[in-house]
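The form predicted on its own is given below as one chain in structure tokens.
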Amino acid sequence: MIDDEPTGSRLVDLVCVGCGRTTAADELRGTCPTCGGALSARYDLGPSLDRDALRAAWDRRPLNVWRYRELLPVRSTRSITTLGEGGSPVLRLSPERLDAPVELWVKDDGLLPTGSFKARGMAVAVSRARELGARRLFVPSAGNAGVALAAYGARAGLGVTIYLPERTPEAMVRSCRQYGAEVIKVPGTIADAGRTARAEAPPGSFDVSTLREPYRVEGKKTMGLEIADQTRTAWPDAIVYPTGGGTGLIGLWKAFRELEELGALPGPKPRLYAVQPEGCAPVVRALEERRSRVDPWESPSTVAPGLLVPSPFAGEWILRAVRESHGEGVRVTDREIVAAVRTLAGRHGLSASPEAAAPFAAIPHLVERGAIRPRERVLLYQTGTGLPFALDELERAVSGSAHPGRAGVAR
């Protein structure tokens, strides 16, 4: 978008979800100047909102991520450093290709620019950084953040330095490095790329970081406002999703709590499932014993390497997030996962990296205890395309396994 007009942006200001301390929002923020917490973005939805304008402007725009600019942060169409990202589409599983007696639908996210759901967050969250004058700006990453991340500061024009775990697949450090990013390989998980790259990235450099900054979850916030829209007949009882970070599940609910404000939720608030790698689940292992906080994870390990995240930030905002849902959390092996990815492809054609497979492969688990009821409606979030990873090469990976592997719910 070359025009220089408002947005119409509602943003207020920022408010941190540990401490509640109101923190301007026309400023260049990471988290929170007082106790260090994530900053959450606030908008103002009160009387002054014509909400019928609200959403008949929505329904003349192209359905995209930049559809939803009122409830964005972005202030001058000038700003916005857009790929095309959003719209992906929301596809029905073949019923008699299931065997749970589940209504199954997938929001593919893995069609978006730079293959994944990264693009809506790191889309929104640069063009904000941009227009507060950043000038270069650094995130750890498993691999699609960064991807992501080298495309969009491309295209701003921004400087951009990622920190990548030395196990990160080899087509997504060329791919970043395409994008003209800096890449530095760190050994060790992504906390140990996020030690390495908060010590000593470059000077005057601006971390976007999951949760390290307020407005990547504003673009992730752009899949539960497009669900709404794309499901208003078909809305969702439960949405089961792929949880590292746990960006996506913040950003679903409030953009569910933000439309019920504005009297334009489809149906009840949809029950939010999180689902991690057994190797790598310190969100699920929080929810099942009823903490609190997340703990870090000892020892992760893990075939999905954007479910490898033993200790994210801001995890009682996760945690948050699925119990004002109703919603639970699930575990699943490798070997489902990887099992998940060879049955959505072959029986489904959908391409699914081992992170977006992993919802698939927990819909057993949710059937089998009840979590998911007959005849309810479930979409799954594929958050990832799977053509960076080599299927033979994944299943080598888990042939020493000692839990067998289930195809998802496929016969």
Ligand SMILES: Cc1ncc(COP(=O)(O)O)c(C=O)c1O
Second form
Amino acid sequence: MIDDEPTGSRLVDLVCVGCGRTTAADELRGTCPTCGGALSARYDLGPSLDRDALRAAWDRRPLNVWRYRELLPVRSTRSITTLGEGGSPVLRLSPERLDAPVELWVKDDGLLPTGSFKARGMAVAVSRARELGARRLFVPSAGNAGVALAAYGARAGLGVTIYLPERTPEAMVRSCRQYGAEVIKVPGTIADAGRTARAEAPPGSFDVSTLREPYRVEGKKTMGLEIADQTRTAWPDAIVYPTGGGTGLIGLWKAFRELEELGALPGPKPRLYAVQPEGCAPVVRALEERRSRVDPWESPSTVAPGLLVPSPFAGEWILRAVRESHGEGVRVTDREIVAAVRTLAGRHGLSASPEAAAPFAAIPHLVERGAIRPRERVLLYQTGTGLPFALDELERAVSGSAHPGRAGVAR
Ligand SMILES: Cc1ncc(COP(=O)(O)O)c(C=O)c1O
Ligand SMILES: [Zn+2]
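Alt. form predicted together with this ligand, vs. the form predicted on its own above:
Once more the chain from above appears, this time first in line as the rest of the complex follows.
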């Protein structure tokens, strides 16, 4: 990439998901100025865009987040802050080692910089925030988003403050500090960390909380764009995704909608299944009960810290993505999650965090209830590496004998 040239971004404006108001895109902005809702980036994908030239340009570039820069918000290549994110492999699980009669594939984002899919969102959000003049950023995080922000902030030369729930895995706390971020631990869940962050963040610092700024989800969109490029001849019928704050799921859906508009979708849009742990399943409950909004979950608890999100900010947007895709919600127990961590590692050679293993744990449920039919092709999104977690501690936590250690059930 040349150092300073236009990216060719087709970004037009931001549309509020709540009230529909449009807002100018080229100023630093978090949420809708009218109703406080989440903002969704809109691109000009109309007839003035030469689709063949776009396809050819994508095919010439390496498979990573920035291959798709026309569908990303960053205007100048000089603004791009990258650690080489994206381009994770899509692997087929050996059929003879599976208990279910479905074709399972895994896209493994545990291999990305900082060990999770959060790198995609932070690469784009940090690049864009810097382009629009931000000097300091903050985020409440269950761990992975914090580590990613710390790394990309360091790379971009921006100050970073991270608010972590007290029981965040120590490896993630250490990592944030190692990248030079200021770390503040807060009792409770990410909801408490978020309240503290918004009340106490250093003056002038920009909030990159999940869906409270418009561009992390744009980076997550590249998951869907890559899937379309990597599975042209093995296009999935369904994608199973672990859902906390919902950016991953929304990003996938946005990718498929935009590809459809471009006439570049290899097949029908895949059904999206949102997986949550039984101890914190506000999105799944809203889907099951056909509610129009996601009500807060009381007394949340799970071994998967990234899924301990009792009240996602953009709940209605998540519900819309799952429903429009003709998908569903699915609950898994912590015990099933930990068994899936063990199986993915021992039987398939894949290192998965508890969140990342949840989709694998959901498969028997989806097959049993007929949501996924025999011989369908299913892609499990593996969102993060298992490295920060000790399997024996996870197993103790779900066997009931856990004393409240670091990997104990987060509350
Ligand atoms: C590994 C992992 N998977 C999934 C999630 C949930 O992602 P989202 O907030 O996009 O729903 C998180 C969030 O922290 C995570 O760290
Ligand atoms: Zn609004």
